[in-house]
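Given next, in structure tokens, is a single chain: the form predicted alone.
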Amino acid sequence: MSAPSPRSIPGARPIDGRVRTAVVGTGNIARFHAQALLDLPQRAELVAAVDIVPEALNAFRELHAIPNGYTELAEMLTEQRPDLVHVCTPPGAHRTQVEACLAAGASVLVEKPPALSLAETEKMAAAEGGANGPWMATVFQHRFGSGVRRVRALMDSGVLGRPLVAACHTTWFRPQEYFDVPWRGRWETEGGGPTMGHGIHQMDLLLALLGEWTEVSAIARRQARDVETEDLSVARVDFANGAVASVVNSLLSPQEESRIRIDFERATVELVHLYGYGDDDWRITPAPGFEEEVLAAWRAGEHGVNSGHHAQIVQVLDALREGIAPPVTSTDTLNTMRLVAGVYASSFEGRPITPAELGPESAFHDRMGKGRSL
């Protein structure tokens, strides 16, 4: 038998042709992944789905016309040898599944939160294959709309001036019935409450815009829901560039919205949406004396791409085809997970926390809050 060609070896770079993809977990979020892949037939081939529940697996395969189905991840990896696996299972299963995919030579796009702790995330990152892959990327899709890239370009050009003060609010509503799913609202299986599983998207977007954080002071409380974790957290976050932000994560807010506002020296930039944004969800307000320059740069910036799974998956596929690490990288992911851990550490210890305090010696490195009472 002749040796397989580089294209047929999972993990080989670059990929010449379509990226062979598989989806693990067939719940609600997996639909967004499958649909994005099916909408990109020139870039991707969806070859398999995996779920431990045969009925759910069969329904998902039929809905998306997926040719192969498996109840065991290892069997799928051996038989299909995908280039990319989309891990869409509950958070408690992510680490072992991601590591299995990487060991088999397949890159991974894992849903948020990527793991239950910093320690788990670091182990997943360590399982990557280095410069030639395979790699782990995390679904933080709000980084990929044209609005945030337009803001980032204006920041880099100096048009906006220094960032001074920011707000990052994820104020959503989840009734008690939402938590009746056995793995929700528990440290052991979800890793945390809205700080970990809901507001993490907005927090990641804030970090994508403002960069390195230096200190966080926070509270986390269980205000109204019968859960182990928090249902509310409030934090102050300091950044290396001098900016300071308020961060609110709530599942108790009947008027739901996701909001980021940054006041720069020369303009206020604000994004208000719920689960995804388009260009019309952004607003810019120039400071007096800077109207012409700011508005001209804003109008000339990138437009036309909504945030969402599709926008990120396009870039993940293109990166793999080019033989480079796909976004969002494990380094970016660890920065965001470190801030989440900092919120919990500050809340439970009742003091400000810096990134340097969240290393292996910290109790919050191995778990966000398990075993502690709010």
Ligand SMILES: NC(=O)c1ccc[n+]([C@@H]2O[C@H](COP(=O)([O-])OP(=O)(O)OC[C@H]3O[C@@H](n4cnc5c(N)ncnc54)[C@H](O)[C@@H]3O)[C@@H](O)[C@H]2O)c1
The other form holds:
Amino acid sequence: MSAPSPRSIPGARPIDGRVRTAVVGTGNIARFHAQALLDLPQRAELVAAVDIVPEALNAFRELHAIPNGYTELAEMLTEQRPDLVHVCTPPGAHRTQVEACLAAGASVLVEKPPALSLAETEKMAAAEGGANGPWMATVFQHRFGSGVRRVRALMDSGVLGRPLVAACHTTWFRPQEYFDVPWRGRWETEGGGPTMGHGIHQMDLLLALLGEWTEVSAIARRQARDVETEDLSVARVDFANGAVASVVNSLLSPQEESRIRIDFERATVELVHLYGYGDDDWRITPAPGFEEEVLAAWRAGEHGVNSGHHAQIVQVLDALREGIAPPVTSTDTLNTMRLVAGVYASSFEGRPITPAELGPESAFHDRMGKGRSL
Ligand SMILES: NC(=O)c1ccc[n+]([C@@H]2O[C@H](COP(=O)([O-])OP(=O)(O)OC[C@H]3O[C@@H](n4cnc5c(N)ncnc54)[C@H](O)[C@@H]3O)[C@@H](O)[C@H]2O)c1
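For comparison with the form predicted alone, please write out the form predicted together with the named molecule.
Next comes the full complex, this chain leading.
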């Protein structure tokens, strides 16, 4: 996972003073971005908002006291010259907007999923600014609670031993009305179903903890909803460190939860939450004989930070101010998108898939499942 320590990066350009920020897309998730920025006045000023729907834009500006509003991203970029743009539009708009921001010299924090395909995400990464230019970071806010950093520290110190088996389950419930929003449930505009749009958070967290994956076998199905994409996927993922994980992404589960569980040689570590977690949502169960050592390390580890947009945005702003790499770099993002593509490729081709098979020659490089029927 991205460590909060300084790194040399493409995109290092320290900012003297407060970061000038703008939000593009003023719907549901944009509120979390705006609130985090308003809660961090020493680090950031929110100078502008952009939305193609004037009523949405005006209501958002009023709610968050944002001085400038635009219905055209290009105009905002020219007039405001922001340091950082928060891209909170539907996924189908991300690629062109991220590229426009980077071309204008602004770094970007883009909502998940970063784009509709691996190919699009690679193009966005290629548009980053090199040695002194702007960069792109992706919102994967569950990497940022103290709980996950505590687990990572215990893993790195060897207290937990080797990871052996894991479960990564995003079992949520979305009724048919949820898909009334025109961009949802369609390959063309959402890029995929719960694998791409919902479980991607937990899958990203799993990769942040277990590292490089080597093979995936999966099924993706439309089981109950009237949508174009899958509403369920079930996968087995192998990791280079020898661990194996079951990954379930469902929008059909009345008892909703987000769960990551990793059985290490010396303890089980488990996180159960829904849309965000605090320290109390983590549980550790030492193996017999390791109680004292494991529990002492667990108690001594980092505490006190809930996962969420605020926790990630603090680090994104600090990265810009210090001229260091943003947390969740484009490389991290591509790793996660590659696993998403692997789930679809395995399901549609009916065989195990390795990351090496997802290059430009793969049909799943350019599109997750668009044009295919389930
Ligand atoms: N990180 C998370 O936990 C999380 C949670 C929910 C949604 N999201 C992601 O956030 C993004 C937005 O989701 P949402 O639920 O806020 O959607 P939404 O439909 O509520 O809001 C999208 C807004 O973007 C505007 N918009 C659409 N096209 C535009 C364009 N070309 N230029 C400017 N504005 C445009 C719309 O008018 C709308 O106001 C999606 O990528 C979604 O997956 C992330």
